[in-house]
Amino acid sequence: MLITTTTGPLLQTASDLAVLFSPEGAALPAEVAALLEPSDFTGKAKELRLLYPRGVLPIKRLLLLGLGKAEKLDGEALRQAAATAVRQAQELQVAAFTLGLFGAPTLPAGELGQVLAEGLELGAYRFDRYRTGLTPAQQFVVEQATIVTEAANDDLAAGVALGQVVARGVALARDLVNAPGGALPPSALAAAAIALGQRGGLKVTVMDKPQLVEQGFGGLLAVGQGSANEPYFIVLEHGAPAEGQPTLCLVGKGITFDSGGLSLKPADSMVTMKMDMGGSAAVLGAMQVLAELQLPLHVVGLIATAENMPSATAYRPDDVLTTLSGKTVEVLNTDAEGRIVLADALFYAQRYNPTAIIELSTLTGAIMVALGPHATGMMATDQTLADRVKQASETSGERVWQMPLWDEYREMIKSEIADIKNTGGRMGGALTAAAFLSHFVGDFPFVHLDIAGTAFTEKPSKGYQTHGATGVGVRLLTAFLRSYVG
């Protein structure tokens, strides 16, 4: 979509559709107020009122969109409002429309441009790759949105450009997660990383099975051995180490389909398990954003990718695995496979002597029970790093909620026959999973983000979400990375 900015009065700008954002209780312009009764539009959050000025204004259609209480208005509310606006334009089949704010508190121009662009692009997102027989209305695409402001501001246009870059990263993550498991085996995820590297100038290394055997990736190999599709380990690198500059490692779980292995999931629970590589998709999306923005950072993306399938060659409950670190893991449940592949990836991250390790994974059903679809669970070994991620969550609108990572949870995964076991039981399941991961990061600052509840939705709760992948993590990681640039 082409998103432009212009100056002038919104209501005097000729347009097939103008969208006016208004907080609750704000007095509407006189020419708009004359078109409706006072009680017809109050500005409550998500309230919509479509008007036809019929020559009173040089606008064919005027859509009033409520923002809710002014004191609660923030970037997230505007992001959602912009998504609602573009969806209304799609429904009305308007190829180009204008939008502006009336009586709204002023955000910094750069932030305003970014959140509006993100909302517009993500609200317009669709995944129709496998649908046939769509009607012209279903295929209609909004081509242009123009943000109208009273005064010109270069920061606004820069914010729009940034928002579009971020939205492209989110769209990449969504496309990958939405792809069926049969269409995106580990080799295809590796190919997507290679293509990203070629587009963005990233250094990409893909290790295949013989290389994994040679280096000792015992966790990744074990999880992948039940599938006809072999596992891979993917390394993407942006920039190079520099004195006085941070090295940041982003680690993603890449289980392209999770049947549960021999600890087979029930049939209903297996549906949507194409999304079990949501962490890797977030890493790829963030690396794309990083490459487009050319941030002066050294960032390494690490992805352990495999299929977890049942077969005569699958790993078994009671197996003892030797991971890349040399630590041994007793397998109690083959459906707790994500932490096993991540064990190898997290230990590999240590060789970069990172300033921080941020890992994302659709790891546990327990976090879904605890937080539902509205927040990502965060557990950390370093509070300073956790605070930095929390600040990025507030900036990006992708909320996190910190949960404890105490020694007591590490005690719960001690094994009688190996160093640790891959599950501590039902009690505190999200926390014992994080405790498991913490064994493989050494003394490096580490944040674990459990996105099991936020990576995929069948009932979208936000205007810029659609059924399926949310692309969660890309906006958060972008805000986190940009915080090191200043």
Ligand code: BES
The other form holds:
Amino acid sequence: MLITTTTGPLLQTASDLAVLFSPEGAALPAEVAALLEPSDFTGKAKELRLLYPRGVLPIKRLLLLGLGKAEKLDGEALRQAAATAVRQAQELQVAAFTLGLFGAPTLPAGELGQVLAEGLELGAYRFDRYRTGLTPAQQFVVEQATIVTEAANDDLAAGVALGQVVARGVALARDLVNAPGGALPPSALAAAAIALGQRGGLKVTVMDKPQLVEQGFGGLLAVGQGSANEPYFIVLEHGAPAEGQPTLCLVGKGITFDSGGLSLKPADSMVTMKMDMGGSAAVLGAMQVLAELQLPLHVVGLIATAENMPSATAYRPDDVLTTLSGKTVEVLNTDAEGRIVLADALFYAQRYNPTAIIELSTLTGAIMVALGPHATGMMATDQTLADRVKQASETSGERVWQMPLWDEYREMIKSEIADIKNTGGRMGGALTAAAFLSHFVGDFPFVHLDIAGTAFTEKPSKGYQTHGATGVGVRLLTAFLRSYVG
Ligand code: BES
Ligand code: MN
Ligand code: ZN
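What would the structure be for the form predicted together with the named molecule, rather than the form predicted on its own?
Next comes the full complex, and the chain you just saw is listed first.
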């Protein structure tokens, strides 16, 4: 979508559809007030009222969109409102529309541009690849949105450009997560990384099974051995190490389909398990954003990708694996496979001497029980780093909620016959999973983000979400990475 900015009174700017964002209780402009009964529009959050000014104004349609209480108005509310606006334009089949705020204590222009662009682009996202016979109305594409403000401000357009780059990163992540397991085996995820490297000038290295065997990726190989689709380890590098500059490692779980393996999931729980590479999709989306923005940072993306399948060659409960680190893992449940592939990826990250390791994974059902779909679980070995991620969560609108990573949880995964076991039982399942991961990061500052509850939605709860993949993590990582740029 082309997103442009212009100045002028929104109501006097000719258009087929003008969307006016209005906070609760704000007095509407007189021209608008004259068109409706006062009680018909109060500005409550998500309230919509479509008016036809019929020559009174130079606009064909006027859509009033409530923003809710002015005191509560933030970037997230505007992101959602922008998404609602573009959905309405789609529904009305208006190819180009204008939008503007009224009576709102606005954000700084740069932030405003960014959140509006994100909302517009993400709200317009669709995953139609597999649908045939769509009507022209269902396929209608909004081509242009124009943000109308009272005063000119260069930061607005810059913010829009940034928001569009971020939204493209989110769309990449959504496309990858929405792709079914059969269409996106580990080799295809690797191919997507290579294609991204070529587009964005990143250095991409893909290690195949013989290389994994040679190097001793015992965790990744074990999880991958049950599938006809072989596992891969993917390294993407942006920038180069520099004296006094941070090196940041982003690590993603890339299970392209999680059947549970021999500890097979029940049928109902297996549906949606194509999402189990959501962490790696977020890493790829963020690396694309980084490349497009050409941020002056050294960032390494690491993805362990495999398919977790039951078969005659599958790894078993009771097996003991030797991970890349040399630490041994007793397998109690082959469905706790994410932490096993991540053990190798996190250990590998240490060779970069990273300032921070941020890892994202659809790791546990337990985090869904704890936080539902409204927050990503965060566990950290370093509070300064956790606080930085928390800050990025607030700027990006992607919520995280910190949970403990105490030594007691590490006790819960001690094994009788190996160094650690891969499950600690039902109690504190998300926390013992994080404790497991912490065994493989050495002393490097580490944040684990459990996105099992936030990567995928069957009931979109935000205007810019669509059924399926959310692309969670890309906005958060972008804000996090930008926080290192002065
Ligand atoms: N990929 C799942 C976690 C998951 C569940 C993600 C639901 C998204 C939605 C993970 O590999 C898994 O199966 N975890 C098990 C661990 C258990 C066996 C210790 C779980 O959470 O049930
Ligand atoms: Mn699993
Ligand atoms: Zn999994």
